[in-house]
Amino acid sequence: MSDTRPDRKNTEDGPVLRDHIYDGIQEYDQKLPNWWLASWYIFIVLFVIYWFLYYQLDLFADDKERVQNAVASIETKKATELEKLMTSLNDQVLWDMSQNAKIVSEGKATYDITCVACHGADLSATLSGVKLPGEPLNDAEWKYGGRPMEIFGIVKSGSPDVSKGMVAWEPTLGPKKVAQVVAYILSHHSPPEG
């Protein structure tokens, strides 16, 4: 029986071809690039001092304490605007911002996203002639109070009555996008006269 196979190399500085064959194939027998042995052992260091000092001494914060406090920093600003928010805020502040295209325009954003589904686009609560389940905010009957202030608390904290109403949109929205919504209500109606 023959051998066809390559013959083997013993040269110094060439390849070498190992004795066995595996599914047509012959394997070199070489050494690693002194390079990539000194990258690996470098990498295997680092990883047993980074283990060390993650998982015994506890110096890196996990993923989830970061994502605490991230969260913790953001509710933190979400506080601060609503205060700064709240100190400036009033039925007149409100009427105002209803006459300023550009937030008006960004409250009408936020309000297709999140309102319209209850509301609907022309602000009716109806959709082809079909009731939805929020209230018109087009007409002049407020069931919760028709002042802006009012409108806002409505949206910012949900509707007094939780089993049927609306929930509370500022820990989603915040502040500013719940006044801008505002806004884009009450650009649909006049303020009173006085």
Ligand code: HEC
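Positions refer to the first chain, counted from 1. This one's a predicted model, so the numbers in the text were calculated from it and none came from an experiment. What changes on going to the form predicted in complex with the ligand:
- Considering the motion between the two forms, the entry in Gln68, Thr172, Phe47, Tyr22 that lies on the hinge linking the two rigid parts is Gln68.
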Given for the second form:
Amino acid sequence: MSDTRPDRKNTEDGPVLRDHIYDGIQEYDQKLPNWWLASWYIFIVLFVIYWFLYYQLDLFADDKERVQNAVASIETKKATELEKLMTSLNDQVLWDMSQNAKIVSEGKATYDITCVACHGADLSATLSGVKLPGEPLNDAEWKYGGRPMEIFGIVKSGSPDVSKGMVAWEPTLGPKKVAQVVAYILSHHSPPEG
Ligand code: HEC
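With the form predicted on its own done, generate the form predicted in complex with the ligand in the same format.
Now the full complex is given, and it begins with the chain already shown.
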């Protein structure tokens, strides 16, 4: 390889050493390998195509739109799930669920994480004799009604007075877990005769 430019020199075995010296350091002036140059040019071309499709034609969703779409589809899915469950749910279905050991144990798992702090491990709303913030769920007294769908309603949508601490749990738990946790509460009660 030879290089005719005035500030370049060939060494014995090819590489060109530049005359320029800085801090006692002299540099080779070597041609970049072809594979490197090829990928460099390919990516320049790809960038231009990408830039044109993305920013000029706006053909693809950017991250923000993608997140918004994902959130929207989750919301729709949750809404359909709730709608479906609500049409199939009634007092009898919830009583039946409260007799199903698997559903009850899944409800207990949710209860022990989400509800236990205020309603107590034994649903008595006490801890070692000390009153907890929630209402007892194992007695026959129901502030908001003791029918399964009434219990489901308050767990799903929260207390009319949210400042008391009983928030709507459906948005965080989803309808299925709400139904399971209600089944767990009901498993401490018996269905009315008849
Ligand atoms: C931060 C404390 C807190 C947590 C956590 C909590 N609750 Fe409550 N809960 C309350 C309070 C306070 C009330 C009474 C609300 C009122 O008087 O309006 C209540 C009321 C209720 C009622 C109605 C009781 C009645 O007598 O009608 C049910 C059912 C209930 N909670 C179930 C649950 C379930 C199930 C969970 C878990 C998913 C849960 N709660 C989590 C504080 C809590």
